[in-house]
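Next comes just one chain, in structure tokens: the form predicted alone.
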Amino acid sequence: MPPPPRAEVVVVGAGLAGLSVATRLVAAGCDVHVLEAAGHVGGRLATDRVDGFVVDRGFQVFNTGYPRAADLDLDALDLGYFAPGAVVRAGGRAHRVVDPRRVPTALPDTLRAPVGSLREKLAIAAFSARAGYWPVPRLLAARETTAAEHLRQAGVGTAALERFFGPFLAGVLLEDRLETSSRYLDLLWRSFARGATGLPAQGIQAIGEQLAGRVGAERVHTGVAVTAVSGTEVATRAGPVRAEAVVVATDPDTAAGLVPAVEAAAARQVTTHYHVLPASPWTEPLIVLGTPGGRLVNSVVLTDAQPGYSPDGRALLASNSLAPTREADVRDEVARLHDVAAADLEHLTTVTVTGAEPAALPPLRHRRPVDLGGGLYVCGDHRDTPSIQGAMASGRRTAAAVLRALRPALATGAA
């Protein structure tokens, strides 16, 4: 359905940021239309079906520790959860490192795991408690450095940095030098300490689809490319759409192309190789971390957490590298991480995402302005933190800013 020639608010982009804006504005009674260049909603949270398997475009998870998780119907997503920890491989063996607060029976294995001395493991626990339970303003007021330096100062030790934090965070931050802001690391680790990570039964794109359903199919227009914007008009190849407010909720590069005042953020990339096994080699849903010198930062049996990703009970694996890799380059490494024969791995597909998330280098520019004046607004995780949380929080702030201009009496409730 083409967009109308006029709307009260036009949102450019149907990712989580744009949909978060739109749901709030629709709930406030605004006439909102969302224009999306792609053929689907959800932005970077995209899902395909390959030979019956649910395949997300890059390994992504949802964390219930995100404050904006409250905006979603988690029961409707039918999340399947990973165990709170990881498998570390050292000396040819697999070692479980699992949060004993959540899984008390894992304490003996975690204490024996080769990630440092008892003193260093206590430092890891202290770091997790600090990030998880200090007030957020106190975390953001702490002296800022890099994630690597922050962890060293916390006393977690070299073994934990190389075998646990390094590969674990590389899979989340999509950078392996831990140059990310210490403040963002604290916020990120807070979500891991307080929440659970999982996958929707229908794939990660189901999160965007749930939000789009609240906006209404008649208000979300896919396949509509926007070529120019102002605070009063959006130009598309199908014709102009006039509006009282325009929200640009695209990826950083597209936003910078449409709005010169927006800086394009450095983008991270990831390559994900999907393999199928007759059955899972593991007894619990734990991510397996890559080893020093390897190409992979992690590998995980997705169907251990979310059986719905498989059409027939076989196991679906996702293995991630930060640099573009060929399947043949990593097949043996995938097999070693899971203690299976390389010949048993059936390659399903490989996906490279070049703009997977923006970098969050120090100084962390948290909560950048979303109101550019003249009826023009911008939002996205590049205005907050590079995450699902950042996208949705930015959308929430932008909706409040739009309502302050258009419906001042309702703005407080949307903030």
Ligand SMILES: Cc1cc2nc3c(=O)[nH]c(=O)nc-3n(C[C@H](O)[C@H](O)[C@H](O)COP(=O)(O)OP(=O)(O)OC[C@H]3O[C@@H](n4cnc5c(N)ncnc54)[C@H](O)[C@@H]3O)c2cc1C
Contents of the next structure:
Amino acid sequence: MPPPPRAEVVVVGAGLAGLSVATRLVAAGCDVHVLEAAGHVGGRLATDRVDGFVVDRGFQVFNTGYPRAADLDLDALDLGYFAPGAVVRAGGRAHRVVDPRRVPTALPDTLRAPVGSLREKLAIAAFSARAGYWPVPRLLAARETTAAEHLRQAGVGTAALERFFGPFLAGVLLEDRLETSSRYLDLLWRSFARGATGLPAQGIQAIGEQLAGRVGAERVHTGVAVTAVSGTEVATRAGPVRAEAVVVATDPDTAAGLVPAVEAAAARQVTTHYHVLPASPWTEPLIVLGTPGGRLVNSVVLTDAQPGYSPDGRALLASNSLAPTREADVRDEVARLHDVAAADLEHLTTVTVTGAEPAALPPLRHRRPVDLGGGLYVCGDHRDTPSIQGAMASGRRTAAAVLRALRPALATGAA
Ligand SMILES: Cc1cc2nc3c(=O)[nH]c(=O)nc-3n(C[C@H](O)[C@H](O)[C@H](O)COP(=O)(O)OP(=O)(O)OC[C@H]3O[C@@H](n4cnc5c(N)ncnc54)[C@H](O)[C@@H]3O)c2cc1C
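In place of the form predicted alone, output the structure of the form predicted in complex with this ligand.
Below is the entire complex, every chain and molecule, led by the chain shown above.
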């Protein structure tokens, strides 16, 4: 449906940031229209169907420890959960490193895992307790450094860095030098310590679809690219749309192109290879970490956590590399990580996402201004942290700012 020529608020982009703004403004009674260039809502949370399998555009998970999880109906997403930990491969064997606080029976395996001495393992436990339970302002008040230096200062040893934290965090931060801000690591680790990671039964895109459903189909216009923003008017091929407030909620590069005040951000990329196996080789839903010198940062049987990703009970695997790889480059490595024959792996598809996440180097500038003045607002993960949480939190802040301008009487309650 084409957008109307006038609206009270125009939101450019139906990713989680834009949809988080729109849901709040619609709830406050605003006349909001969301213009989305792509054919689907959810932005970087995108899902395709390939031969009946649910295939996300790049492996990503939802973390119930994110504060903004409160904005979603998690029951309706029908999340399937991963176990809190990972499999570390060393000396030709698979070792479970699982949070014994959550899964007490995993304590003996975790104590035996080759990720450092008992003292170093206690340091990991103390690091997790600090991130999970210190108040956020206290975490953010700590001296900022890189993630690598922060972990070392916490007493995490070389074995744990190389075998556990390195590949585990590389899969989340999409960089393997651990140069990311220690402050972002603290916030991220807090979510892991407090929540569970999972996948919606219909794929990761279901999160955006849930929010878009609250905005209403008549207010979300897919296939409408905004080509310019001038004051409170946006240009599209279908004609201009005038509004009292314009919210640019695109990816950071597009935002920088549309709004000169926004800086482009260095982008992280990832390549995900999807394979099918007749059955899972594992008995619990754990991510398997890549090994030093390998191309993969991790590989995981998605259907162990979320059986809904398979049409027929076969196992669906996702294996991730930071540099673009070809399937033939990683097939043997995938087989080794899961201890299966390479010939049993059926390649389903491969996805490379170049602008997956903006880098979050020190100094972390989260909670960047969202109100640019004159009725123009900007939000997205580049204004907060490079995550689902960051996108939704920036949307929440932006909605509060728009309401302060358009509905001052409501503004306090809507944030
Ligand atoms: C492969 C991958 C793995 C990830 N892993 C995780 C993870 O495990 N956990 C986590 O929390 N986060 C993860 N992330 C990051 C997370 O997905 C993003 O931080 C978040 O989705 C960003 O949301 P956004 O609304 O800010 O931006 P986007 O999702 O990029 O939304 C912007 C929207 O604007 C639209 N748009 C762009 N230009 C225009 C235009 N000119 N006109 C109209 N519309 C336009 C785009 O089509 C898009 O829909 C991952 C991302 C990827 C890609």
